Structure formats: C-alpha cells, structure tokens
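Here you get one chain, nothing else, as structure tokens; it is the form predicted alone.
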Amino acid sequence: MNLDSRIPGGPIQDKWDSRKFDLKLVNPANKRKYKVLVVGSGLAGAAAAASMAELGYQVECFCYQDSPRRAHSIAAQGGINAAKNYRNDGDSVWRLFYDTVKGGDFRAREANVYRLAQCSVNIIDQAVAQGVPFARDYAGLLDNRSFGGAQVSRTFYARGQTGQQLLLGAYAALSRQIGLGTVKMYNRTEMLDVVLVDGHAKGIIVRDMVTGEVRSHAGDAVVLATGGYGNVFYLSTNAKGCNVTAAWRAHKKGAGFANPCYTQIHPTCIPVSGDHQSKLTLMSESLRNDGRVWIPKKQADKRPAHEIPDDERDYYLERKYPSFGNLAPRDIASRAAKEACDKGLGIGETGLGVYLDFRDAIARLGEPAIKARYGNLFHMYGKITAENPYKQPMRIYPAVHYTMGGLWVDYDLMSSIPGMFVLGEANFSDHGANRLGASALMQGLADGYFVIPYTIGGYLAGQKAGSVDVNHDAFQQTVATVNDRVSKLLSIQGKRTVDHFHKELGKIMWGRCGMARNDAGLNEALKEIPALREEFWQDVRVLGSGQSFNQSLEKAGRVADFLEFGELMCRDALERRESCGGHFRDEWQDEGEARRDDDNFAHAAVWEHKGEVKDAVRHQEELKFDNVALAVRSYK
C-alpha cells in the first residue's frame, strides 16, 4: 500500500501555497469534459459539489436523504472555529494550529492541520457572503464564544443551530448549480460499491432507495463525503441513517482505513433513560461557557440539586483543570464524568449523570441573556426531559459523538485508491486522537470549499476525460457483486431483526471499546464480534424485496458492514498500546490521565484489507513534529 502523504517541502506557512502552485491545472474550457461523482451532501459534500460545478466540472451528487438539507451536518449545534482574532485576545492561525495539534494529543499530521487553520479565516467570510446569520454583538460585529481546549474566543455561532445555518448556505450554493444544470442531484440514493478500472476509481454502484433499482454511474473521479461511523455503537448522537458503508466498501476495494479506534465521546449529552432508546441527544459544548459541571460530594445523595449547598458540591472540572475549567477538551471532560460516576457520585436514577448548572450565570447575566445565547438548546432539553433548565440544572453524561479515524488520505485528500478523494469526517487527516469542539464544521467546509477544488484538478489533469463508461466490464462485475449481496440478505429468512444484531454489537463495542479499553476486553470483543456476525448471516430476517422501498434491507446492509468494521476497530485499539485522546487504555494512564508512547506510536495506523478482517495488514505513516514539540498534554 502506497502511503506517500505528498506533503510539500518548505516552511509550514508556505506549504499550501507551494502545493497550489505545483499542481497541474485543467484548462477552464476542458473542465466541462470531466465528470466528478460526489457521494454525500452534507457540509463537505455540498460545498465540494457546488464549488467544483462553479469551476466548470460536470458533477453528480448523491445522498440517501430526501434532500441535502437532511444531512447530519444540520445537527451540529455550537459553532465553527476560525482564527480571526475578533476579540483581540491573542488568537492567530498559529495558535489555532497549535491548539488543534495539542487537542488531538499529537496524533495528527501537522501540514494538514496548519492548512485547516489557514482556511478557517476564509470560511467565515464565505458563509457571511452566503447569508449565514451568525450571532452579532451590540455593535453589529460578528460575535464569538469559547470552546474546549482553547483559551481564546474563536467560535462563531448561530445560536445553537450553527450546523443547520451553514448547511443551508452550502445548500443554496448547491441548488444554484443544480438550477444551472452543472450538478445533477440524486436524492434517496445509496452508494453500495466503488468501481475500479486499472486501479483508479472510475465510478460507483448505487441503489435507488425508492424503487430498489441498482444503477451504475461512471466518472473521472469519485469524492466521498459520507461522514463518520459512530453508529457502530448503536447508541450515539448521530442520526440513525449515519453509517460506515461507503467508506467500508471503498476500504474493501483497497482504500486504507486509518486509526479506526479513534472515537470521540462527547461529555455533554442527555443521559440514557432506558432500553427503548435508539439514539442519544447532544447538548452543545457551548453550554459549558456559562454552565458549571458538578456532582454531589456525598455518595448516593438523592436530594434535589437546589437543596445541595455549595460546600457539598464538587465542581470537579474547575478543581482538576483550573486553567481551562469547564472548557476542558472533550476526551478529558468525558473521562472525568465517568470517573465520578464510577465512584458512586453520579446523579439521576441510573447514577450515570452529572449536573450542568446555569444558576450562577443566570444570576450574573439574567435569564434573557442566557435565553438569547442558548434558547433553542434549552427548549430542546425541556422537550426531551420535561425539566426546566432555567430552574434546575441539566443532567448530562458522555456519549459517542464524532469519529477521528477514517479513510487514509494524502495532503491532496486522495485516498490510497487513485482518483478517490475523501472529505470531512470520512477521512482521518486533521483531528488526531481527539477533535476539539467547533472544528468539525471547519474541516468539512475547508475540505469542500477550499481544498478539493484545487487538488482534484491536479489529478484530473493527468487523466483522459470520459475514458470509461458504464458498459465497461468492471461495472458489470461490481453490479453482480452488489446484487448477490442483496439477494443473500433477503434469502436468509431467519428469526432475528436487524436491530437486534445492531443492539448486540453496540453493547459489545461500548463495553469493550468505549470510553476505556483494555487488553482483556478487546480480546473478548474479537471473539464475540465474529460470532455475532456469523449468527447475523444465519438468523437475520430482512422483510420485503429488493425491488422496492425497503428500509429493512437498507439497515441490514449497513449493520452487516458495522459487524465487520467493529472487529477492525477493536483490532486497532488492541494494537495501539498507549493512551491518547479518545483512545484510553486502562493499562496506560497516570492517575486517570492518558499516557502516550511517542517512541512507538507517533504514527497513523493504516489498515489494508486482505479478504477477511482478521487478515488485515497494519501499515504505519510516521508523524513528524517539526513545528509543535511533543509534550505531555496538560490542561491544568
């Protein structure tokens, strides 16, 4: 497997400019001869499709939702980072770069992160020009707030619906191109495989989710912007449709999968209330700007929160991490909450919860000010819990949220399959072992608006436009493989539902490969998952037919992929014998803090598929830190 990251030489500040100059160009008149297939229409996908169409390329865009407006990017709440230093509090491109590398526990590629920080400045201007209604201060200037892992205010926001507003901006740009005929949009269409011709990505196989028709689409390049794989845990903050299928099928065709064990646990989610739940709800990290996290000092203290005096409360984040307090990074805040609950200090009926209290902020600023900042988040919390967060503290607990691992990409965002590019959460490149809050939207838009429009041209300039069509044997063979898989799922006619197997997998993954991992648990998971997968292929019951609208079939295909991918996650977690960011091994810690092993694991682990997950080969891309010194990550 070729893992040439193709990082330009020279000072880090000049690498992106150097790369843009060195890239081959496609003549503007020739761009309309090339077709690009974009899978996914969230922030990264919509931004990429709109931008490439604006440049003149033919673009086909695919999403499994009924509209790009339904993409899961809409669920992002708190904000988007940018190094504009509007608060004059010492922010800069360099500081955002440093905070992101440190926040990722020194497991990200420096060059990609610096480019992300550079692009962040332009993203805000782009979004404002599209009409995104960012919050503004009394003078009418764009407002900022703080997020975890930073000591400056660099997060731009639109109340608690920043993702929605940014997605609508990207959707407007995409819709313009659809209207002009430069983008052909395929809604309710799911990618089921990628087609390779002479080792290059030249098309995809999709299923029309309404009619059941399996179709081939040929292009000169393929762009995957399909999000993360958090639903391997069953319960997560992701939309129920979020899945690993597109990335996993590409992996099985030769794309390296990097760091699959890097999963982010978000500390600020509504706790699980029972077995009936099929997903969890995120409460934005922005709430920790004004909310204080605490637990009772006494075990099994069941008094209402307002009856517990201050001297009997433990504001544990402020106590343990005084420099960052309640805005400690997500992985650290999540482990601190788990530690508190494991000691019997958790609140609620299950004991799996801590308080997020706005009493002091409301007393200081007044309820109208808090409502102006977080009103829709408070409304959502009240609807779900039937509790008034203005009058009593929110109850929160960590939950699976974002995934830092993904398909390996080089500096140009091209995977190890030539011609297949991967954007946003679907790739591994920018966040290391832990993502700082408000950086997901930043990466998705940077990749879509500012990176891929340049780098894809460097690839296409060396390709003959339209060299392959859907009549090529490779398409026929891949269609046959897809149809065989669909037929096999429908023919089993077992006794168990798809959801049964997904829940069982989720229990294994959360228990063995969740907030904490250890050798014994991971080895146990590597026995349990193959056994569960074998049972799935013998006893799952998929209702309906393949030639119609069939949500049972859709779920079955996705869960089948999760059952393979979960095993690779556990293998990756077992092989990474250190603790870093969201990957916390019980064996490698210093009083609850992660202990890295830079001598042996300062690299990205990239897995190559070899037929069976148990036979996958682990490769390494060594990470070099020439601009940020490797150091013990401390937020105290």
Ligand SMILES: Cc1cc2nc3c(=O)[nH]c(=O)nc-3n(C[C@H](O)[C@H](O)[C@H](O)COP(=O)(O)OP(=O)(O)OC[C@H]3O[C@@H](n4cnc5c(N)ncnc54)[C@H](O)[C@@H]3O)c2cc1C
Second form
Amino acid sequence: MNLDSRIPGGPIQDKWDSRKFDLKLVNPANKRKYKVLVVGSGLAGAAAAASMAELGYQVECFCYQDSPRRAHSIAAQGGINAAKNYRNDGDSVWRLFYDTVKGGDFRAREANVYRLAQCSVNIIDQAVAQGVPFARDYAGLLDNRSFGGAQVSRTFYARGQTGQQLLLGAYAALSRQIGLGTVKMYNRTEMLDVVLVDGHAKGIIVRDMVTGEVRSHAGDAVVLATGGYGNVFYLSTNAKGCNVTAAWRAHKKGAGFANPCYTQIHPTCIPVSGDHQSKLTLMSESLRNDGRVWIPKKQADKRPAHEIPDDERDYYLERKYPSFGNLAPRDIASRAAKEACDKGLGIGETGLGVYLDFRDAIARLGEPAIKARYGNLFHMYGKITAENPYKQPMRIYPAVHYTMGGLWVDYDLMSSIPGMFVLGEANFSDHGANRLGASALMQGLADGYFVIPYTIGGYLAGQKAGSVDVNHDAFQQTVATVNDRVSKLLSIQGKRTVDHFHKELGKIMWGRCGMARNDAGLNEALKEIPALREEFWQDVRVLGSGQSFNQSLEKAGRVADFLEFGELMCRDALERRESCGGHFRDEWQDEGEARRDDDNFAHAAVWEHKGEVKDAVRHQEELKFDNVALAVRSYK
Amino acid sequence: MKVILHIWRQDKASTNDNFKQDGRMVRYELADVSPDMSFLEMLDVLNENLIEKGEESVAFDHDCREGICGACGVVIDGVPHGPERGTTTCQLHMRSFKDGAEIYIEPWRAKAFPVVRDLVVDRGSLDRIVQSGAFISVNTGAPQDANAIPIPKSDAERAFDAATCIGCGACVAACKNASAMLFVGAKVSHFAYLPQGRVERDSRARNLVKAMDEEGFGNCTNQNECEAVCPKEIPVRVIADMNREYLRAKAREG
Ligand SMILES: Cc1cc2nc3c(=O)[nH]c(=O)nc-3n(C[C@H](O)[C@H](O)[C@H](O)COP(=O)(O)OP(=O)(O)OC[C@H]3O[C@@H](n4cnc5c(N)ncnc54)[C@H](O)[C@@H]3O)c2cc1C
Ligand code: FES
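Same protein, different condition: the form predicted alone was shown, now please give the form predicted together with this ligand.
Time for the whole complex; same chain goes first.
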C-alpha cells in the first residue's frame, strides 16, 4: 500500500504555496472535458462541487437525502474557527495551528493542519460574501465566542445554527451551478461501490432510492465527502442516515482506512431517557462559555439542584483544569464526567448525568442576554426533557459525536486509490486523536473550497479526459455484485429487524470501544461482532422489494457495513497500546489523564483490506513534529 | 400510554391529481407508548411491530431528528407538524397527546409535492426554485475581507430571521392554495437586508416568482396558515418583503 504523504518540502509556512505552484494545471478550455463525481453534499461536498464547477469541470453530485441542503452538516450548532484575530487577543494562523495539533494530542499531520489554519481566514470571507448571516456586534462587525481548547475567541457563529447557515451558503453556490447546468445533482441516490479501471477510480455504482435502479456513473475522478461513521454506535448525535458505506466500500476496493478507533465522545449531550431512544441530541459546546459544569459532592444526593449550596457542589472542571476551566477540550471533559458518574456522583434518575448550570450567568447578564445567545438550544432542551433550563440546570452526559478516523489521504487529499479524493469528516487528516470544537466546519469548507479545486487539477492533468465509459467491463461486474448483495439481503427473510442488529452492535461498541477501552473488552468485542454479523446474515428480516422505495433495505445495507467496520475499529483500538485524545486505554493512564507513548505510536495506523476484516493489515505513516514540540498535553 | 393511529398508506408514487385513488388510510393500534418518546420514535416502534408481523414498514422522511434538516414532516390531525407551535414533527413528543388518542397521519398534500410512498413526498420543486436565483453570484476565492462591509445588527437580524427556513414545506402543506410564498419570501427577504444581496435583487425577485409559478404552486390569498405552522416561526412579513422587491423589480423593468 502506497502511503507516501507527499508533503511538500520547505518551511511549513511555504508548503501550501509551493504545492499550489508546482501542481500541473489543466488548461481552461480543457477543463470542461473532465468529469468529476462528488459523493456528498455537506459542507465538504457542496463546496467542492460548486467550486470545481465554477472552474469549468463537469460535475455530478450525489446525496442520499431528498435535497442537498439536508446533509448532516446542517445540524452543526456552535460555530466555526478562523484565525482572523478580529478581537486583537493574540490569535494568529500559527496559534490556530498550534492549538489544533495540541488539541489532537499530537496525532495529526502538521503540514495539513497548518494549511487548514491558513485557509480558515478565507472561509469567513467566502461565507460572508455568500450572504451567511454570522452574528454581529452593534458596530455591524463580526462577533466571536470561545470554544474548548483555546484561550482566544476565534469562533464565528450564527445563533445556534452555524451549520445550517454555512451549508445554505454552500448549497446556494451549488444550486447556482445546478441552475447553470454545470453540476448535475442526484438526490435520493446512494453510492454502493467504486469502480476501478487499471487501479484508478473511474466511477461509482449507485442505487436510486426511489425506483431501486442500480446504475453506473463514470468520471475522470471521484471525490468522497460522505461524512463520519459515528452511527456505528447506533446512538449518536449524528443524523439517522449517516453511514460508513461509501468509505467502507472504497476501503474494500483498496483505500487505506486510517485510525478508525479515533472517535469523539462529546461531553454535553442530553442523557438517554429510555430504550425507545433513537438518537442523542447535542447541546453545543458554546454553552460552556456561560454554563458551569458541576456534580454534588455527596453520593446519591437527591435534593433538587437549587437546594444544593455552593460549598456542597464540585465544579470539577474548574477545580481540575483551572486555566481552561469549563472550556477544557472535549475528550478531557467527557472523561471527567464519566469518572464522576463511575464514582456514583452522577445526577438524574439513571445517575448518568452531570449538571450544566446557567444560574450565575443569568444572574450576571440577565435572562434576555442568555436567550439571545442560546435561545434555540434552550428551546430544544425544553422540548426533549420537558424541563426549563432557565430555572434548573441542564442535565448532560457524553455521547458519540464525531469521528476523527477516516480514509487515509495524502497532502493533496487523495486516498491510496489514485483518482479517489476524500474530504471533510470522511478523511482522517487534520484532527489527530481529538478534534477541537468548531474545527470540523472549518475543515470541511477548507477541503471543499480551497484545497480540492487545486489538487484535483494536479491529478487530472495527467489523465486523458473521458477515457472510460459505463460500458467498460469493470462497471458491469461491479453492478452485478451490488445487485447480488441487494438480492441476498431481501432473500434472508429471517426473524429479526435491522434495527435490532444495529442496537446490539451499538451496545457492544459503546461498552467495549467507547469512552474507555481495554485489552479484555476489545478481545471480547472481536468475538461478539463477527458472531452478530453471522447472525445478521442468517436472520435479518428485510421486507419489500429492491425495485421500490424501501427504507428497510437502505438501513440493512448500512448496518451490514457497520457490522464489518466495527470489527476493524476494535482491532485498531486494541493495537494502539497507548492513550491519546479520544482513545483512552485503561492500561495507559496517569490518574485519569491519557498517557501517550510517542516512542511507539507517533504514527497514523492505516489498514489495508485483505478479504476479511480479521486479515486486514496494519501499516504506519510516521508523524513528524518539526514545529510543535511533542509534549504532555496539559490544560491545567 | 396507548394510541390509535390512522396512517396514509400508498405503495407507488402518485400518478394523478386525484390522490384518493393512490392510497388509503389504515388503522393501527399501539400500546406501550412512553410520553417521553418523540413522535418519530413512536412510528419507529410501530414499524418494528409491523415488520415482526410481516408487513412493510410505514415510509417517512427524517434525518437529523432535531428540527434543523427539514426532512421530516407529516400532517397530524390536519395540521402540518402537529399541535405544538414552532415544532417540527421530529421534535414533537408523545406527551403532547392524551392516552388513548386517535391520531390521523397524512403526507403533505400539494400539486407541487407528489407523494413518493406513504408519508414521503417529492419536494424537488423547492430546490428548483432556489436554483433559479436564491443565491449571490460569487465565485469561490473572489471575496474581500469579511469585515470590509459592516452590516447594521438590526439588518443582520432581519436577514437571519428569514434565513432560518429549513425548507420542510409545511407552509405549502398548510395553505389551501398550496402556495409557496412563505418559502420564497424567506429567500428573498434573507438577501434583501444584506448589502451583498442587493446587487442582484431585481433579477432574483423576478426569477424566483417565475420559477414558483412554473412549479405549480398556488397564489397567496393572505390566510396566514403558513406562518401558523412554520416550525421556525418565520413571519408573513417576508411575503410583504418579497412583494415589495418584486414590484420594485417590475417597475424598474419599465
Ligand atoms: C449535532 C452536531 C453538531 C455539530 N456542531 C459542530 C460545530 O458547531 N462546529 C463544527 O465545526 N463542527 C460541528 N459538528 C461536526 C460537523 O458538523 C461535521 O463534522 C461536518 O459538518 C461534516 O461535514 P461533511 O461535509 O464532511 O459531511 P456531511 O455533512 O455529513 O455530509 C455527508 C454527505 O454525504 C452524503 N452521503 C453519505 N453517504 C452516502 C452514500 N453512501 N451515498 C451517497 N451520498 C452519501 C450525504 O447525503 C451528505 O450529503 C457537529 C456535528 C453534529 C453531529
Ligand atoms: S428530521 Fe430533521 S427536521 Fe425533523
């Protein structure tokens, strides 16, 4: 497996400029001869599709929702980082770069992160020009808030719906190109495989989710921007349709999968209320600007929160991490909440919860100010819990939220399959073992607006346009395997529903590969998952036909992939014998703090598929830290 | 708690305007419903039961389940998104219903939203309206610094109020004329309050209205049902904004 990261030489500040200069160009008149297939219409996919179409390429774009505007990016609440330093508080590209490398617990690639910080400033300019209504101050200038893991205010936001507003910007740009005929959009279309010709990605196989038709699309390059795999846990803050299918099928065709065990558990989500629960709801990290996290000092203290006096409360984040306080990074805040609940200090009926309290902020700023900042989040919380967070503290608990792992890509965002690029949450590159808040939107848009439009040209310039069409044998063969799989799922006619299997898998993953992992548990999971998968293929019940709108069938395909992928995640977690960021191994800790092993694990683990998950081979891309010295990550 | 559901079942995509021929209401009883369940979680439970009995599940659109993607949306007892104001179907909880309630669940009904299956409709017409001009024509890479043009906070807030539209289509489903004026008004109003949006204001207003008419949406007769069901509580003043922009564009056309 070729894992050459192709990082340009020279000082880190100059790497991106020098790569942009060195990349071969496609002559403007020739661009329209090349076709690029973009799978995904979230921030990464929509930005990429629109920007490449503006350059003159023919673009086809695909999403599984009924409209590109509904991609999961829409749900992002809190904000997007950018090193604008509008606050004059000492921010810079270098500081954003430094915070992100440190925040990722020194498991990301420096060169990529530096480029991300550089592009961040252009994103805000771009979004404002598109009409994105970011929050403004009374002088009419852009406002900022703080997010975890940073001591400057660099987060731009749009009420509590930054994701929707940024996505509407990218969707507007995409819609403009669709209207102009330069992008052909395929909604309700799910990618089920990639097609390789002479080792290069030259097309995809999709299923039209309305008619059931399985179809080929040929192109000169394929861009995957299909989001993260958090739903392997069943319960997560992701949208119900989020899946690993596109990435997993690409992996099985030869794309390396990097660091699958790096998952982010977000500290502030609404706790589970019962077995019927279908998803978890995030309460944005921005709330920690004004909310204080605490638990009672006494075990099983059943008094209502307001009756517990201050000296009987433990504001544990402020106590343990005085310099970052409630704005400690996510992995650290989540672990601290788990530790508190493990000690029997958790609140609520299940004891799996801690308080996030706005009492002091409301006393200081008044209820209207808090409402203006977080009104929609408080509203959402009230709807779900039937409690009023203006009057009593929110109850929160960690939940699966984001996946740092993903398909391996080089500096140009190309996977180990030539011609297949991977953007946004679907790739592995920028966040190491833990992502800082407000950095995913930044990465998706940087990849889509400012990286791929350049790097795709470097690849296409070496390819003959339109060299392959859908009549090529490779397409026929792949369509046949996709059809076989659909028929197989429909023919089992077993006794258990798809959701049953998904929930079972979720329990295994959360219990054994969640907030804390250890050798024994992971080995157990590596027996349980294949057994569950076996049972799925014997006993799943998928009704209806393949030639119609069939939501059970869609789910079945996704769960089948999760049942394979979960095993790889556990293998990766087992092999990484250290703790770093969101990957916490019980065996490697210093009183609850992650203990890294830089001598043996300062690398990305990249898995190569070999027929069965148990035979996948682990490769390493060594990570070098020339600009940020490897150090114990401290937020004390 | 227990509920009795009457749900629109339809196997195939709509073929004609007389929707009654395409499907029918089917009655289901569901026990063991928890008041803490969301409405969609209640449908999940129904679907699990149906599959176990060998019947195909009820198709409905959903994704984020937190009121922002705009995918979900059914008519509940005659009201799009059901009884709670400012709430999407996915954010509605069973505690809003009485034990033993009979609940009627139907898809959005509008000529421009043909039914795909059961409770799922095709809202592609909304995307096509956007494609006709609900954007600012700026290419990637061209912009100036984001703080170069200050925007008065009050204008930014007005633009924002309109920009909160999640494109669910409830406004259309609520309107007896199946008009899309609230949706289109929200798009026009969002850009009309921003200096960067004003450059193309004339063409935008004209193009959106034309596209809306071509898609088969009806006229607005000021019933304000749209505002009442909008889960984001977008006010009908955006329709006034749109009429103003449209008349201005027409006047300038000469
Ligand atoms: C509740 C929530 C709040 C968040 N808040 C923030 C925040 O405040 N700040 C921040 O920086 N980040 C936040 N994040 C993270 C961030 O939103 C995501 O990481 C990011 O938006 C992912 O964008 P994307 O373009 O990579 O993928 P997505 O937006 O997930 O898009 C994936 C696209 O791929 C398509 N797709 C997927 N699979 C297939 C397939 N098989 N076939 C065809 N199409 C497919 C989908 O239809 C969709 O269009 C939040 C995440 C969640 C869950
Ligand atoms: S499912 Fe997204 S708004 Fe209801």
